[in-house]
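The data below hold one chain only, encoded as structure tokens and taken in the form predicted alone.
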Amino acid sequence: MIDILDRLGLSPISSGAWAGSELPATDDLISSINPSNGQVLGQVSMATEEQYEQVVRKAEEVQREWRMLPAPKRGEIIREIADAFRAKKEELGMLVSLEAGKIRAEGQGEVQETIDIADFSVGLSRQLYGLTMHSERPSHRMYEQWHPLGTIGVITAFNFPNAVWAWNAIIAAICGDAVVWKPSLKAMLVAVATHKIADDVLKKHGWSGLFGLVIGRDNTVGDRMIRDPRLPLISATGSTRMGRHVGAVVAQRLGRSLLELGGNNAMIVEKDANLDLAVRAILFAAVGTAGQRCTSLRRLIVHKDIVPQLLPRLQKAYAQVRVGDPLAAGTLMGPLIDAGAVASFEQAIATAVADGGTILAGGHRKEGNFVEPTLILARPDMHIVKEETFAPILYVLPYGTLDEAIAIQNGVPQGLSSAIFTDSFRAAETFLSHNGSDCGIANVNIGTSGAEIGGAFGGEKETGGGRESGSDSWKAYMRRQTCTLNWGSSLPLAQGITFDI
């Protein structure tokens, strides 16, 4: 562990805050916990108030020049962060997996995804483009133009500590924008790695500062940070009770966030589904990331007629999974992140236990923060099935018509992801129609998980409705501009008004 932290340039002791450089140390340490084993990894002083002036300050001094280089150009500077990723690649994913209890493959993964949502950026600074359109009046031109928002705050969750950074943060670079980052005290250490790769490779061009870190206690740093004016977007990952009160103060000051929240994600398998196919999705769904993904498979909805013949093999998959050290060979499922974690997991099987539900499947805690995958057979109508519970317990609901998995899938707050396993071309369109999936994210025939960085990612209803990654999420990040040119002699207004002196 202590060769990981070397190779990233980490010393057993981090500053929590970062701007252009390594602010010193504070004697308020919390140290981060390697969730497999109990250990302890190393340990980060928490920012104080008068250390987020100073990251703040530095990243508006900095976005004020970075604004005004070209596009492109700064395109060029993140495909060299791409590529610095790509020579730490393995480093930064052992530490994911040692700090957030990621599998290797899943750690691995992580830190691909950020390599490409830069490689995604440098192709994306030549495209930040406007409309133009025709003006009622003569000699008069109209389009719209894009310009940065300013400097960012992004709050970040433990499940994703690097990759939901660099969602934010890269294209928000792209865009001109500079970006004050708040990550999860539960993976703090692969922040401060993160941002050290990025700042590396920013210091070179003269560009330190850009990227600012401040790691530190919500009465701290994070209420500080939600409030603050000079930060006209906050995107926060997190549970939805934490996202309502990021909206709200932030509205209060009428600024813009960007939030993505809880996910209670739903899989409909109809009587036509190719099985061996929806076992595999259904497992890597389920039980990836050990439940802990905001949009792990929850809710598996089953035609009745199929029932019998699926949950067998379901079953009987869930006997196998491997769970374990998440770097050793084999293992399919690491530890959940912390006691709460277990202790949440225990008092979601006994209230679905208690309101009628058959564990058909695992149920119960191993040592430590290790627990057994889990199949309830569960109803509809239970409270526990609408809740989100960050675990790989995967609640097996039946049903008799597509309409009436349409409904179920639908009848929860969150609103992330879906899924159809169908080979019938009738029930995948219904399902992708207006009265078909009401969730930001809609798949037929893959699972709810792993979704591709090309395309913008986020949820409606209590899922909080914002879209980070590819497609054209770049837009929150920047602020439009409506421009009309004159260029004729008169001065004619829109409307058909006259005012004539």
Ligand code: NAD
The other form holds:
Amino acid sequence: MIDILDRLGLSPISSGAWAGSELPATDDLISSINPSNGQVLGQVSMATEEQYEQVVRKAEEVQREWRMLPAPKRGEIIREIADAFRAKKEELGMLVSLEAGKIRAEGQGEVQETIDIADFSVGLSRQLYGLTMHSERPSHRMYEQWHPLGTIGVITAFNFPNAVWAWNAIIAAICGDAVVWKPSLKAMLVAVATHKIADDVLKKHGWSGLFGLVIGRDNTVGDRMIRDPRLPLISATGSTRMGRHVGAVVAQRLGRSLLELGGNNAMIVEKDANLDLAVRAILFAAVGTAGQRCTSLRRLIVHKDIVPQLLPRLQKAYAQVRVGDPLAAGTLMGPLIDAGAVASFEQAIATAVADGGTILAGGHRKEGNFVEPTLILARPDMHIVKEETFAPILYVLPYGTLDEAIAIQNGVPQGLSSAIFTDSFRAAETFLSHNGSDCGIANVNIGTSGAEIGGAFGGEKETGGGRESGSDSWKAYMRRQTCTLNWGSSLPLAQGITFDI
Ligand code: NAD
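How about the form predicted in complex with this ligand, since we already have the form predicted alone?
Below is the whole assembly, all chains and molecules, this chain first.
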């Protein structure tokens, strides 16, 4: 372990406050715990309010210069940041596995996502396009342009401790913004390592401090951040409970928020689905990351005629899932993040059973934070089915008609990711129509998790409505300005109004 920290340039005790460079560590230390074995991986000191001030002031100072650097020049620096993450992919991915419990392939995959978004952003730096409009007035030109917003506050969840920072920070930097990041206290070392990799590149070019890091408690640093009028945008990823609070506080000061909150994702399996594909997709989406992705599959809506075929195949596949050390070869599922997550897993199963659910596979805690991937035959009206439990529990919900299936799919408060497995063109298009899925992500013959960075990522309803990553998500990090220029020698007014003396 010390070896991984060493390779990433981290000491056993890190400061939680980085204004580019590391600020002095305080005495208020919190340990980072490996969820697989309870061992302490390292310690981080909690940022104080004064340190928070230092980080924000530094970010603001750097941003005033950075915003004047042409965007393609910013892109050249981001290209080097992409290469720096490439060079550290193996060790950073391993740290993700050690601290967040992801299996090796998923830890590496998370860092790859950061590299991908940085590569994408290099091209984006030449594509921050505005529209031109035809003015109704003669000899007038009208267009819109995009300016940087300023310094952005980014709050991240434990389950993507590296990539969610990148979705926000790298795009924001291309847009000319600075970023102050408050990561989860459950994945602090990945945050420090991520920050260091990016800041080492920035330092080389004289831009250290463009990315700031504050690791601290929600009631000191977190609350200060969301109330801070110097941060025009707060991008927050986490539970719906957190989003409700953050959204309300930011709205109160008329700031902008970009919310990426909980999901309760479903897959519809039609009668004509290719079950070989469906079983593999279900397994990865429901069991991958131990069910701790916002896009994890939580509800399987299966046509009643194929329930007898599909369930035995799933039960067999579930029995073969190897649960254990995330870095061991052959492991498909690591631990839950902590004892609280295990308690939520056990409580959800007990509630489902008490409400008439039948356990078809798993259902138990193994040891420590390891649990069995679990399948439960349930009903869509069960209260627990409408909640997001951040664990590998999949509720199987039989249906009769496609309309009924879509109603079940949409009948929850969350609206992140959805999928249908079918070989019917009509069923697929119905699912994608205005009468179909109400989610931000809708897939055909692909599972609910594992989105590509090129698309806009996010969801509707209680998922918060935010969009991050690809497509035109960059617009959230900029302010739009409409400009009208008169190059004639008279002053015509819009709407034909005359106002002559
Ligand atoms: P969480 O809500 O407990 O914490 C998320 C972040 O919010 C942490 O950094 C936490 O410290 C911070 N926070 C909490 N209260 C705050 C406050 N009052 N002020 C400022 N910051 C505050 O979530 P978690 O357990 O870390 O992550 C799991 C949740 O995140 C799940 O619900 C999952 O669906 C969601 N998630 C959503 C997406 C998405 O893109 N939609 C992605 C990843 C995770």
